[in-house]
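Here's a solo chain for you in structure tokens, the form predicted alone.
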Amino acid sequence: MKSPASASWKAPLKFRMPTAENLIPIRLDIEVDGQRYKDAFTWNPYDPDSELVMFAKRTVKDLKLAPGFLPQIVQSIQSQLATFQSYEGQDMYVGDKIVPIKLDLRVNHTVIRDQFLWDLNNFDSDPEEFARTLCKDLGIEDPEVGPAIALAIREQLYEIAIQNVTSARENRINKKGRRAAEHFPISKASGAALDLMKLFSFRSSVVRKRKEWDNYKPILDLLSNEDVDALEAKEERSGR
């Protein structure tokens, strides 16, 4: 689905992820009888419920989880899907937004930190393809890193899309005749976008200044087994 050529501050769109595929991020953190299951992945919100139940059954079987996990996995995913679907059909303002996306991830032995700009008007964008290309460019061989990067991107785009719905909702109660720029109340997500609009306006170049290069340079670290064990022990303590 391509972004409408006439998209502007005055023309709201219907809520959706600003990507080619309308996949949404799902996170699970479930504990049953002292056994804990954590996972994160994307899901097609239009898949039938039967697919969800099959996924839960397969997960419980493959990971040898207690039977009590089955209904909780199904319920957690359904709840997150319901939240997404509650926004469907609502207006959201996009305008000409370029937003910063930040990565700070540890996947197994790989730590990656990066930041880059994302065009919310590009509805052909593909976080999964971007992640595969980034992993290839950085020589990352762990197959779990790419999906984690794509998920992190989608989570941030999802939050921004929700903020855009809020902006559109607030705009409907504003007085008539307000300037187009006021369609975007400053918020955690939209404020960053508006600041970037000042930097990347039609009159300015999108080429980064030399002093900004280091800010957009990916940082990649490979941890030793000892480092991973120490981090996982720390994460387990903090999660209690």
Second form
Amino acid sequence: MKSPASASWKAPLKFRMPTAENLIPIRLDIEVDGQRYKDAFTWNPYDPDSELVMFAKRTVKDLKLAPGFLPQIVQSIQSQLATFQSYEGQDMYVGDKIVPIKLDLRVNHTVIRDQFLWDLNNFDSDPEEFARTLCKDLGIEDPEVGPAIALAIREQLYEIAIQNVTSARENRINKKGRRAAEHFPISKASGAALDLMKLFSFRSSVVRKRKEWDNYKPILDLLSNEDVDALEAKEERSGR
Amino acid sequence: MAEKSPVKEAAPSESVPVSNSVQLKPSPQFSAKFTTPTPPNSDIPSTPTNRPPPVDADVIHVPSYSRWFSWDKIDSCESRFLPEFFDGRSPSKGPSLYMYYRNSIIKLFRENPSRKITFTDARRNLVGDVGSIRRVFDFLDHWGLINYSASSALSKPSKDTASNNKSSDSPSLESPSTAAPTPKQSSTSRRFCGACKSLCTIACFVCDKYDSTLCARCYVRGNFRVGLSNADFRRVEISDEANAEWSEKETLLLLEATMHYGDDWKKVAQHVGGRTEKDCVAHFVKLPFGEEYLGHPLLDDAESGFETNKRACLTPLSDASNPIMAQAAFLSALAGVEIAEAAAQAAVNILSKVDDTTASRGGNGSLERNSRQEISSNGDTNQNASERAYEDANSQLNKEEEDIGRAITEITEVQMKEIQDKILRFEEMDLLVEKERQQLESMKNLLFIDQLNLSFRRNSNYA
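Please move on to the form predicted in complex with its partner chain, as the form predicted alone is already shown.
Up next: the whole complex, starting with the chain shown before.
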């Protein structure tokens, strides 16, 4: 039998988000003069810098934040952008990887928990589209849930992409024999990923086992006001 | 998302929005009533404001220049202002995404039309990257599809001037205002920057793709919209243009002064007032004295243009790499549109006869915005030439056809004549034959009579 590993080795690609649009997730958590500003959104790293400044200005104006927030916001976004850009030129190794993405969010009154598989090789994938469809299908009325879901997906994909870059870097350093290195990435990096070859072999079937069904079902909860307050208080305490 | 109380407004006039003089808003000054498809909003603002009494709670006012809006369609101006969704660069950013953003933002606003929605509200509720959402939001805001109630119309100018004063680089209104429905901007020589709305003085940068103009500061700062890069802009010198606007009074003063003072340009400049010596000389030289129109009639415009240019190269020229082209550009700007067009046409004629590249360059290859019209007129002359050739061919074809037709008719006439002659001959023969037959008949009769006589005689003989 030919070794299955060599069949799935792919040439390393340049680092990018494995989605159709190369957008990155940005998280902000700034505290100035007792005012706390927490936010998270998706950003297009190819927008010019003027866009960034303007966005910060409008946010400060719209939310009536203290003017001291402005430079902090700009700086925070810029540093996250810089991190992204530092990874940009490097090689990323992507094999046949299907990774599970988990959602566990609370947005205002809605709690959503879900798990699904995502194909990293599909560079046409669109977390925004997925989030929109998910909200529509589940009938979520709160419009803020959608962006939060898209953001969570993006963050996880970003993490995985970064891991790929570092693993590719390590492999290049460790490369002793040319052939041997090819096998390593498959076994090491696919800890969380599924091995497609095993799945599609004749011994198992593609249909998910019944006991795993519950894991992959979205769970949606609507909380009452008291629950929300309680949870928020708990988060604050754990955060501090 | 804290609920804000509806803004109280002072002017109780009927729902005619104040003409927003800050931006280059188009002339229609009245608003159109636009009934929303959403169910009526039951929360009429509780505070008694001086706003005109809302007859229906579900009537939303939309300025008439935004009449094109409809929920299911995308208008051409939308695709012009927000090209990122329509140029197919990224597969997921398409018109359907744009419609999702636009419709959600507008729906969000119309849920509570008395309250202005902020960009942060909008982007919190939409799935997508905030840059694109912001652009859609700004577009809708500028076109009055959101945040356009009688109260906001008043506060708008103040908001914009305030933001303009606060920061010179607020390109939030850059994209729509530059190509707003008034095309005045392009034709006047006074250029306003699309981003900071300041008068362009020394040089400005023009982007042809999206028809926007930026002053040097905004260009350097990168205050253009996302789809553009530095390379898309070309530099346009203003200083000579602005100064070239000599009013009639000034020209008159200039002429008087030159009559009095002759060559003493210092005194002339003093007399004219407000113009430097160089400008006076330059303008004086450019005044039409008739000598410019002598010489070769066809090459006249181009040549005279070059000559005067040599004399008038006192004013600073644009920094185009090719000095000849720069001069031509300068000239065409000064000479005006029609003259430049005529020059270009003349040059094209010459080009078709003689392969003179400098003449063609002078006529065709200018860089100014006027040259675009030249080029289009060149295209027209070319087109005319080919049309004329086509017409010539057609007329020749027609002539041939006529000749052929004539020849055919002649042939048929001749043949008909032949036939007629034949018929005549046959008739004559017929007559002759008829005559012979009659003769024969008469002979037959005679013979019969003879026979009878003979038989009578025989009978009588025997009897």
